[in-house]
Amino acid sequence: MSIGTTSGRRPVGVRIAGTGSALPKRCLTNADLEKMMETSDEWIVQRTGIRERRILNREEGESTSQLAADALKAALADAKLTAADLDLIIVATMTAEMSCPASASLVSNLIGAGDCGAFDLTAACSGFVYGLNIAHDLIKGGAHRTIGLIGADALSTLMQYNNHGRSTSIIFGDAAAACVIKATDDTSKGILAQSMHSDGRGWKEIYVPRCIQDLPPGVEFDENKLGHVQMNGASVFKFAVGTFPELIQQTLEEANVAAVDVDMYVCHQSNQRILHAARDRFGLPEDKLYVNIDRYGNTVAASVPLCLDELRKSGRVRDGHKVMFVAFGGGLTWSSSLWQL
């Protein structure tokens, strides 16, 4: 989608003014997992690329909303703004502590944001990229000027660290990362192309059942399934391998931009093999498609912004760059957002 104007309004650009992240203190390595279940470091690394991940501790006060608040504070400091400057907070998460209130409201309270708007967005691993598109268009349309967008998840709260959950617990980690998105007079800045998709027919490939009625038809009841992530790994891998490069290609075509003209691809960290395959498909050099899954695992909605924060801090993503954000996950969902920073 081209950057346009809203009839009767002064043209406005949209920029990412600051980023920040927050991680739990505890590091859970593959060696630690070997002591909890039948697995091995070699097996995990070969199939996923993951060597360690962070796991929160509720007894020490760590939670989705606390990590989210810490990440947003860091992003505000980076943008040289305060909580009072925000007029909306969006938290992309699938692991809110409570169904009510929203994590975004808890974050607002923790950072002292006053009476600004706040809501949660649930699109699993695609949540943050969905949020980028929504926040951008809310600013572009004139409804808001400064939005705090956070991706925060604590999948450890939905895991079993034993043989019952070994197919999923090796994959996921906990984290939060945020960005401050702000209106600017520079109309060259903002989204060049975007997309948001979902195929609800694939909901049963990744889900978290709370009761027996939540199980898909034909799935035998097992109380170990309740309250824990259930994933058809083979189907999800096939979905990602097929969707990922196609999504990138469609977004490039919509923006009329060549793959080589994008300075960085910031992609959801689900599996290192999928990331490398996408890089090879478009002939990208290694330094144009960032990978940190080895250190954090799949952090769901925090995955993309965690990469972004690290890239900005290292100077590898900066003003003037074209950056494509891509994610896919439960729902099934997939989304892209190509920015001119």
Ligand code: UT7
The other form holds:
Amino acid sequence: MSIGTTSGRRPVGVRIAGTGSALPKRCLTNADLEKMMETSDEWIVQRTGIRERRILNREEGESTSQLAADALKAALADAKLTAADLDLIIVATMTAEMSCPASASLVSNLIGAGDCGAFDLTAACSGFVYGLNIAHDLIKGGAHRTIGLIGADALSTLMQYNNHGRSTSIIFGDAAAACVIKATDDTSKGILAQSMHSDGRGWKEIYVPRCIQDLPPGVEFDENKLGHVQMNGASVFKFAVGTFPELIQQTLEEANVAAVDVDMYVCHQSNQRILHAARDRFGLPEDKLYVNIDRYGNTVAASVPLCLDELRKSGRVRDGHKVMFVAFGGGLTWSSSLWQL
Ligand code: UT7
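Could I see the form predicted in complex with ligand UT7 next, after the form predicted on its own?
Whole complex next, starting from this chain.
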């Protein structure tokens, strides 16, 4: 099957040519958290499925953009390409070191990409899946041929590892993972169906206030809130349990693909119970919906590409497969991307 053409241009397909990931060295286990706040390994595992997560150390040179650069270098090596082959770098992140320049510019410098487009994309946990759709369509439209797309986040920089932050700090971990997306003459490869959604009315469900003016009306001022993720966990949980199956169903219908014909579902790793609910809703076998949240926690924009990298490296996702990517997160945002690899 040929996936669309661009009028006036030679039709191109789009492929994921390589993947890579980078993790901070420091591992924070549930047992470590037990020493920092009133929580327990049992509570965390039962409610989330998380056993440990990685936390970066800026004093040792680790940062969102450093991890992002390392992940992209690994993806380029996997694709047997160099930084000079890239014509655009996109970093999906909500934890750029600075508001200017973009992390993507820092990454471009770190990998020596030279003259290459670079921008950050902020859609919280949905950022990487938004990026897949955007990168695909930029190549499909003929404006670009080789794009480095990275999901990189360091939510540890927005956490309090004490009782004030115990409902969020147990969930999040730091990571970066990347893919190189490339034009190909094989027009059977690329996106079969995609979507990008947001409902700004839900912004108060997950936000990071910088100053008192950022607090929603009616929310009491507390200095501990500033600079730290504020999340209505139960409400986000409910939203996610409803959204994942709906998003998958709509995307399958648009592509006219049956749920059983998708080789792998790569879902944002937010909570093991949310993932299992989606799997049960479609009656999928255990090995078709990948879960690695036990080892990394919720790594925000890095979570989907981190799964993809592990799946490709283990051979469970390969050329010819159909793969469904779905994510949801702050904004509120949610997004899907069904690929013919
Ligand atoms: O990437 C998208 C972002 N976010 C998400 O996907 C998060 C979705 N939500 C969740 O995953 C869950 O809501 C959480 C894991 C965050 C929380 O689980 P929950 O089952 O919704 O717990 P809860 O917030 O309703 O709290 C239940 C109890 C409370 O105590 P009381 O009021 O019942 O006495 C909390 O104070 O658990 C308490 N609690 C904790 N206990 C031990 C909250 N955090 C902790 C903790 N350890 N770390």
